[in-house]
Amino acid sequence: MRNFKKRFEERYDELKWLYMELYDNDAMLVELVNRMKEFYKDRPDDLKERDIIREKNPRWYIKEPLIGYKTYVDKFAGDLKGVRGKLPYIKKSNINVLHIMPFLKTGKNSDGGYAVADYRSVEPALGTMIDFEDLAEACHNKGINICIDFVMNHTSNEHEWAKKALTGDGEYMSRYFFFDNAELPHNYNRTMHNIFPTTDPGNFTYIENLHHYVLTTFHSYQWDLNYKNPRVFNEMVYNFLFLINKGVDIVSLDSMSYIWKDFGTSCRNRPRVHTIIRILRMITEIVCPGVLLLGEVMQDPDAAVQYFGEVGKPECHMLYNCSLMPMVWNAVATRDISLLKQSLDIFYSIPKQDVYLNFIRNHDDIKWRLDFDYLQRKGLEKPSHIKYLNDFFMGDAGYSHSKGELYNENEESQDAKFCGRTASMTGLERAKLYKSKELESEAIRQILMLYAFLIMQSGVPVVYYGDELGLLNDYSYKKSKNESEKNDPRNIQRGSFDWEGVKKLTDKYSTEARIFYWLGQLESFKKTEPVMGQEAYCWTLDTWEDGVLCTVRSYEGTKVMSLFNFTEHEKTAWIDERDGMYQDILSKKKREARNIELPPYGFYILKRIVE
């Protein structure tokens, strides 16, 4: 207990002050501390050793090049044992962060696993908690970190607490937000109109047998937790530590910006949220300092960056770069990189210790959160531009071969989110349908260009499962017997992994091999070149071509320039760098960095040659 005691003594004063500020409850604080001790005692020795190594090098996740891979257990390999058996493929794919989507026990409606019914049990079809421990150990043996989601904002309506609340038990009703008449929900909904994203009109669900309403921000079967109740906070911390002790390296805090509710406000990003995350960070540093907190904040960058915390009072170790994805696809649809370039200029100015996970596609829809003030100055109005983007990626506007589906479409405002896989959005699905080799090659170039852009950014690039093979949209969800799954277009990008496609990697001319090989070359460069680290100085260069982006990285005398053509036309990057010759990292050809012609959806990564 020596390590625990030392860590605890260094942090207890602040932990106590913040906890008492929230709850003013000595007994619950004492209980929390005692349970922390128990979880530390129960922590396996190999994980404690891992903690000590990382504690000595607290910036290990910055210095170690990380590449993520995000997947569902069942879609990827059937169950947890299946995933363990596929680790050689993960390792071959240059991955060292495996993010498995929610695998805990859910109710009848799961929302892709985000409606948790039991935080201590695995969904039976996916295996057991022992299977998960075995997977985590196998990952560690192969140098792979394992990341999981921790759903903080809500539980399933089939969680034990919800079931007891349904009986009218006041103790458990107090763990959620219940209202005994329609007055507050009615006024609350009016105040919050169009602020909460929801598929359940009104954000409240009427519980008939109780004659009460319960707050449900997202779905009627996901009941929001009341973190003003210290029992909720403590019990969720215990669930958090239970899962961490099974071998987790990174915990993604799902929907964390929602967890503190102050009615009459947007109920997002409230000051108390930061208090809770700060306490959670300290608890982690005391019990399991080798574990990282990854924040999911679907907000504008100015709001999101606050979740890194302050100097001396850190919160999350890493954040998702949620604003990057819509800007990348906006650049594709408009053939204009100016908004993306502006965002990168801001992004490159953030402190080097702030680490983002970057992605171009994931399991969720694309919400068109763009800087519409900037776009309006370019003559683009929000409603019409969102409609254009959705029409484009539906394949109904401009030069587009994309395929996908809309989600939460509002016919009155013409607002909607978009669902689709990378390969289908770049035209590979239509190319296969039309049996067009020309369109297929164009789609492959676009996929590789987008992932080259992603990999060349600071932070952790995350590959969405199947993208490395060109996996297409899956429409089989429409035949599901589960109505919530059948009516959720996001399932178009949550199809089964293509293991038959993996067999085609031996054929270097196959679509799968062409994407996998070149993506692997880019990943290898990311992992082996110090200039790709978090400490590199980064900036953008003007190319004097709307559709061509140029980014530059420099570190200890090494300079790398990357050029990306976001259009279907041959373009010239009108740059003129006169500091020596460069070498293309993929073709190994030498060239000057001036007036560079790029093929449609082409890219070059040029490393300056040091004589």
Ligand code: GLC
Given for the second form:
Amino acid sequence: MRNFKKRFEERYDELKWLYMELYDNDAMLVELVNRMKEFYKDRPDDLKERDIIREKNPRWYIKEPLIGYKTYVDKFAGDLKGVRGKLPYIKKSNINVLHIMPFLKTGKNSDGGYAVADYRSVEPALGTMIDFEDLAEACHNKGINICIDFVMNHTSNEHEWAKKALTGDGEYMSRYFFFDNAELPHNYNRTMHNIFPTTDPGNFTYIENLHHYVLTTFHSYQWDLNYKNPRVFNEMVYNFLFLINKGVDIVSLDSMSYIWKDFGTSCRNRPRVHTIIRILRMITEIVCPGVLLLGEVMQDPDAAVQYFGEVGKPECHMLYNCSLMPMVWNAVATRDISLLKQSLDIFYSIPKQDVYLNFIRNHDDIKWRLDFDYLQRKGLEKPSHIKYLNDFFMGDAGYSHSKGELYNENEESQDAKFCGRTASMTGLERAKLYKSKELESEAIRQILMLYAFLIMQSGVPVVYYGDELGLLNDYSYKKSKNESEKNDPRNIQRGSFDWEGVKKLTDKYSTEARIFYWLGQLESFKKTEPVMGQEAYCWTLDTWEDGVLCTVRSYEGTKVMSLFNFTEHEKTAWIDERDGMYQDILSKKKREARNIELPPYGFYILKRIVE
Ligand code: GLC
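If the structure you just shared is the form predicted on its own, then what does the corresponding form predicted together with this ligand look like?
So here's everything in the complex, that chain up top.
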């Protein structure tokens, strides 16, 4: 208990202060502390050792180059045991952070696992908690960190609490938000808030036998938890610690910006969310300091960045960088990198200890959250530009070969989000349909250019499962017997992994090998070059060409310049760096960094040769 005691004493004053500010409830605080002690006692010795090593090197996740991979257990390998069997493939793919999406028991409707019915047991089809522990241990033995989601904003309507609430038990009803018809908080900002399809009316679901509405921000079967109730907070912390003790390294706090509701506001990013995350950070530092908190805040970068916390009062260790994905695809559709460039300029000036996880695609839709003030100055109006982006990626405008589907389409405002996999969005699906080798090569080049861009950024690049092989959209969800699955186009990017495709990696001319091999080269560069680390200085250079982006990294005398052609045309980057010769890290050829010609969707990564 010595370690616990020391860590606890260092933090207790602040912990108590914040807890009392939220709940003003001594008894619940005492219970929380007692349970923390128990979870510490139960924590396996090997994890405690891991904690101590990391405590001595608290910036381990900044110093060690991390590369992530995000996947579903069932889609990737059937079940948890299956995933364990596939770790050699993960290792071969240069991955050292494996993020498996929710695998806990869900109800009939699962939202891809994000509707948890029991935080203490695994969905039977995916295995058991022992299987998860074995997987985590096997990952650790191979130098892989394991990341899971903690779905904290809501439970499934089939969670024990929800079931008890349904009987009218006030103890359990008070763990959610119930309203009778007359008292529905009408000023609750529905339009801002209604980002996921919900049943009528808006974000509230009518519970017939109780004659009440329950708050359901996402789907009707995901009931929002009431964190104003200390019982909810404490129990969720216990669930969190229970899962962490199974061997988790990184916890992705799902939809965390929603957890505190102040009706009459947008109910997002409320100050109390920060209090809760700060308490969670301290609890983690006391019980399991080797574990990292990863914030999932799918909102404006200015609001998101606050979740790193303040100096001396940190909240999340890492955050998803949600603004990059729409900006990257916007650059593709407009053949114009200026918006991306200006936001990189801002991004490159933020404190270097802020670690972001970068991705170009994930399991969710692409919401066109762009800087429309900036775009307007270029003459692009929000509604028509969103329509253009969606039309482009549907393959209906702008000479595009992309394929995908719209999500949450609002015919009146013509607003919609977009779903599709990287490979299909770059034209690989159509290339295969038309049997066009030329289109296929173009798509492969585009996939590699986009991933090269991702990998060349500071932070953790996250590969969405299958992208490393050029996995296409999967339309089979339309035949699902489960209505909610069938009506959710996000399933287009949630198909089964292609193990047949993996077999093709031995044929170096296959689509799969052409992507996998070069991606691997880029990842190795990221992992081995200190200039790719968080400490490097980064900036952009003007190329005097709308579709060509140039980014530069510099660290301890090493300088790397990357050029990316976001267009289907040959382009020249009109740069003129006169500080020596450069080497192309992929072809190994020497060259000057002047007037560089790039093939369609081409890219170069040039490292300055130090004489
Ligand atoms: C997260 C998940 C998304 C899910 C939502 C609600 O944003 O990425 O798939 O629908 O949370 O849990």
